[in-house]
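Take a look at this single chain, the form predicted alone, given in structure tokens.
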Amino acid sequence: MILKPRFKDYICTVSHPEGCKKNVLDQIEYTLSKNNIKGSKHALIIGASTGYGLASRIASTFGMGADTIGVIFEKPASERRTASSGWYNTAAFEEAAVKSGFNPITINGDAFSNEVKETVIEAIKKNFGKIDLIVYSLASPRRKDPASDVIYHSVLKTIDEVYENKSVDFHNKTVFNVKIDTASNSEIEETIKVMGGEDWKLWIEKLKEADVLDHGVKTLAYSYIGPELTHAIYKNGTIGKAKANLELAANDLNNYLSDINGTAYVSINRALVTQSSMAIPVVPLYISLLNKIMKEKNINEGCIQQIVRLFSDILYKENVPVDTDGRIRLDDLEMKEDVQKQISELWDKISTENLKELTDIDNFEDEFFKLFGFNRSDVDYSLDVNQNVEIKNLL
């Protein structure tokens, strides 16, 4: 089948297996180019198929030499559609890991469910005995509570007042104003239920109760704060309330894990072109401007560069550097004063007419297509490809 991209809202509904494979191999190559990282030997990555979760699995395996269990929620191919990009990413990762002598295990299912948690625990007992690193990197619009079976939905809304600002349609390169309504109390609570720390805590509690956590275990969850420009929709909005709850969960987990010398951290990462960030109004335009400035300053990083830096330079130090709220600040380069000053100076000037001049919108679009395996110069998209790719170590 010859595959071409098709779109629905901010998601590409077609993925290219060869392009996705190349993306994964690039991340592996970057990881291998760095010195060996001392750290985990048996890691669990919850949300392991795209973005920071995929980068964490790659860095754990090819940087630290860890065997991993990856939890994903992805769709295989059918006669009428390709598999999701996360499916192809995982297949490519597993193929490369096995060739390098590792023992990766992948579980495809709803990470919020008790069933998946129990399957993971059995896999740990059978294959590893115990694990020493858990990365929690879930991004989902909905969550079914395993205790009540109630389904909660998250919303991207403000809290104090209606918010208006610029955003961008990168397909047709136009800048437009977007208005974001305020959330009700129930919408705030539901967003916290989906995107907060409750499920992270449930994972760690079940793993500890099953006695599969190693002494000195580390667990990480990823978050974002961003500049004042995006605070209304992010930090001070419904997402921000959920992320504040995630930070409270880290404090609770540090107490809960203290008897086995375990630690829990929230890592504040930088804004990047990911499937999750595409859903947030204003943020795509901000990222296209941010990337241009960071490239000019030669400090730009992608997912794998961020996570390799996290694992090699921060997480396994004797005294992990954190801010006054106990968070790892991997967004330090994004939040540099000179970077944010330049963004503030340019933001009000951006219009459809000067979009390409002031931002890196073309590269933003290119990075978006690459998330789904397209727009790579080393892939011939005129050729037939087999869309039915198997994940061989899938449970």
Contents of the next structure:
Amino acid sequence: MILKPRFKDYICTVSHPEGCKKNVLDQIEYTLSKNNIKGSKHALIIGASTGYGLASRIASTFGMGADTIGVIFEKPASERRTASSGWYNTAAFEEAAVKSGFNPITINGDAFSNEVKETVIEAIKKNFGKIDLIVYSLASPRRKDPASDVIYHSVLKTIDEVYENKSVDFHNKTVFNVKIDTASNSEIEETIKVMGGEDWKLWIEKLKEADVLDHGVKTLAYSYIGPELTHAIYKNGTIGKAKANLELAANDLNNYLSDINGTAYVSINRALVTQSSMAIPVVPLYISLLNKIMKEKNINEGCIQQIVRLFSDILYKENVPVDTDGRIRLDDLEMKEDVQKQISELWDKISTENLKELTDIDNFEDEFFKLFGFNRSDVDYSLDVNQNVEIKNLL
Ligand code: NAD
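Okay, that's the form predicted alone, but what's the structure of the form predicted together with nicotinamide-adenine-dinucleotide?
In what comes next, the whole complex appears, and the chain from above leads the way.
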């Protein structure tokens, strides 16, 4: 089948297996170009198929030499549709990992469910005995609470007042104003249920009860803060409330794991083009400006650069460097004073007319299509490709 991109807003409904594979191989190559990182031997990555979770799985395996269990929520191909990009990414990761002598295991299912947690525990017992690293990298619009079977939905809204700011339609290259409503109390609560720390804690509790956590185990969850410009929609909005709850969970987990010398961290990562960040109003325009400035300063990083830096320079230091709230700050380069000064100077000036000149918008669109395996110069998209790709070690 010849595959062409088809998109709706910030989702591509077609993914290209060859392009996804090349994206994964690029990340592996970058990881291998860094010195061997000492750290994990057996890691569990929850949300392992795209974005920061995929980078964490790749960096664990090809940087630290760890065997991994990856939990993903992806769709295989059907007669009428390609598989999702995370499916193809995982197939490519597994193929490369097996070729290099690793034993990767993937579970495709709802990470919020008890069933998936139990399947993971069985797989750890059978294959690894214990694990020493758990990365929690889920981004989801809904969660079914396993205790009640109630389905909660997360929303991206403000809390105090209706908020208006610029956003971008990166397909049409137009800048427009968005108005974001305030959330009701129940919307705030539901967003915390989905994207807060409850499920992370459930995972760690179940793993500890099953006695599959190594002495000195580390667990990480990813978060974002960003500059004043995005605070109304992110840090001080519904998603920010959920992320504050994630930080509380890290404190609880540090107490809970202290008897096995375990530690839990929230890592504040930089804003990047991923399937999840696309959905947040204002943020795509901010990222396209940020990328331009960071590239000019030669300090731009993608998911894999961030995570390799996290594993090699931060997480396995004897004294893990954290901010005053105990968080790892991988957003240090994004938040540099000179970078943010330039952003605030330029933000008000951005319009449809000067969008291409002031921001990295063309490249942003390119990165969007790359998430789904398109727009790579080394893939011939006119060729027939088999969309039915198997993930071999799928449980
Ligand atoms: P992403 O959409 O690329 O990845 C989400 C992952 O979660 C995918 O592997 C998906 O399969 C998995 N997933 C979603 N629902 C699931 C479910 N029910 N069961 C199993 N797996 C499920 O997102 P991302 O941007 O890499 O985000 C990962 C984390 O990083 C999030 O917590 C996000 O808030 C955080 N973060 C993202 C950014 C950014 O700019 N993208 C910045 C800082 C922090």
